[in-house]
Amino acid sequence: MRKSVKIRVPGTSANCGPGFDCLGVSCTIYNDLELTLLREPGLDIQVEGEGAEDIPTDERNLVWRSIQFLLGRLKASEDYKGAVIRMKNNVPLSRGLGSSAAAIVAALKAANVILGNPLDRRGLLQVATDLEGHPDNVAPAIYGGFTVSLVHDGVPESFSFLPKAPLELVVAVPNFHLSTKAARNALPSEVPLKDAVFNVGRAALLVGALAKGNMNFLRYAFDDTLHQPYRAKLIPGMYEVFDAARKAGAIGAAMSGAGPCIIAYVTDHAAAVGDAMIEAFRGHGVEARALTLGIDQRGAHIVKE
């Protein structure tokens, strides 16, 4: 007898400005995955929505590779040799909104449910981190909310919380892709001590201000010196987009993950902020669209079993 499950997983934004590779936030934009595991070999993969023309529908598919990884980890590879996979994607591909993390987490969550939930969320975080390489996107995709994550002796640790500040997220999505590998390659192997100290202070301030809902301190908390200055050359007009967002009423702005999306944090004036960001991008020859999102509170969850 076949067993199917449908999972909904949010897109995410990592770093949140100064929290390089450790902070993340879950956004109210979602991918849906419907999975049926098969006893016999064979793959039937269909994709619709964002990136449908670019996502492979064979053995290279990230969802299927993630499922195989979990089956191997749980010694169940011989029990399930094929799958029917239906993907409906709203998260833009290769834009800094956690599309690969969403695929990995959806795959692991769905397969785990079909197998009878042998892993709790912390177990899923471990497997997802092993696949993704770091927890900054997979953690908010699993837990929801804002997350603070680290890896200690190979074991990821993460806690999530909901900010007391009534934030919305305005995301400017430019019309070009930026691979995480290219963004990583732009980073130096060492940074000045003063830049490290700058980010430690801002990251601590950001978490504290979010937890307390202190809007005055939050205005100073999104700046970064560890990764954004080195990646700015990959995103035309990045700092001008930041400035335009703030002038239109945003509390702060930052790259979303490794980019090229720019995310502004607002309590009001969301439409005006989005328009200003689009116009700033246009001034540098880049067309963009704006999304106004909330903070997802659930993380990956079952839609239909």
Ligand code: HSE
The other form holds:
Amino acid sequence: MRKSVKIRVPGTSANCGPGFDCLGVSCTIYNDLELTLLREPGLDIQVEGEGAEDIPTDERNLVWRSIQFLLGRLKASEDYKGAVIRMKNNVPLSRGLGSSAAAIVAALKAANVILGNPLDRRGLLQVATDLEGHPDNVAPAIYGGFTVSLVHDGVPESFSFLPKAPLELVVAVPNFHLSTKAARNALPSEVPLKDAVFNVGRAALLVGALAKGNMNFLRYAFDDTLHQPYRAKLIPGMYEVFDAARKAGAIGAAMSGAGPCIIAYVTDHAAAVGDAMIEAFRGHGVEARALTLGIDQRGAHIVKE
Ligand code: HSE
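Follow the form predicted alone with the form predicted together with the named molecule, if you could.
Below: every chain and molecule of the assembly, starting with the one above.
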């Protein structure tokens, strides 16, 4: 008998300003993956929605590659040689909202369910981090909420919590792609100690203030000196978009992951903040749209088995 499962997985925003490769937040924007694993070889992949025209539907497909990776880890590659994959995507592709993490996590979760759940969420985090290279998008995609992650001796650890602050996320999505690889290539291998100190204080303050719901401190807490200054040249008008968001009422703003999306953290004025960010991008010749999202509380979950 063929076994199928449908998984819903959230988009995610990594770094959250100062938490480069460590902090992430799960957003209320979702991709759906319906997977059937086949005993016989063969791939039938269909993609609808965001990025459908750019996502390969052959052996190169990231969902399929992630499934194969998991099957290899679980010594089950001989049991399943093909798949029927149906993807319905809402998360913009290559924009800093965790589209690759969503594909990886949905694939691993779906295959894991079909195999009888040999891995718990921590096991999925390990495999997903090995595939993605860093845990800050895959962790919130698995757990939901706001996540703090690290890798110790090759083993990722992550905890998730729901901020006490009533935060909404306004994401300006520009109409160009930026690959994580290109954005990581822009980074130096070393940073000045004063920049590290700047970020340690802000990352700690951000987590503490969100956990306690202390809004007064948050306005300092989304700034960064470790990655954004080096990546600014890849996103026209980035700092002006941050300023426009703050002037329109945002608590803070940052690159979403490796960009090019910019995320503003707000408690109100979401529409005005979105409009201001679009306008600021336009001043630099970039067309953008704005999404107002909440914080997803569940992470990847089964919607049909
Ligand atoms: N922490 C990662 C980066 C997120 O900023 O490069 C993007 O995958």
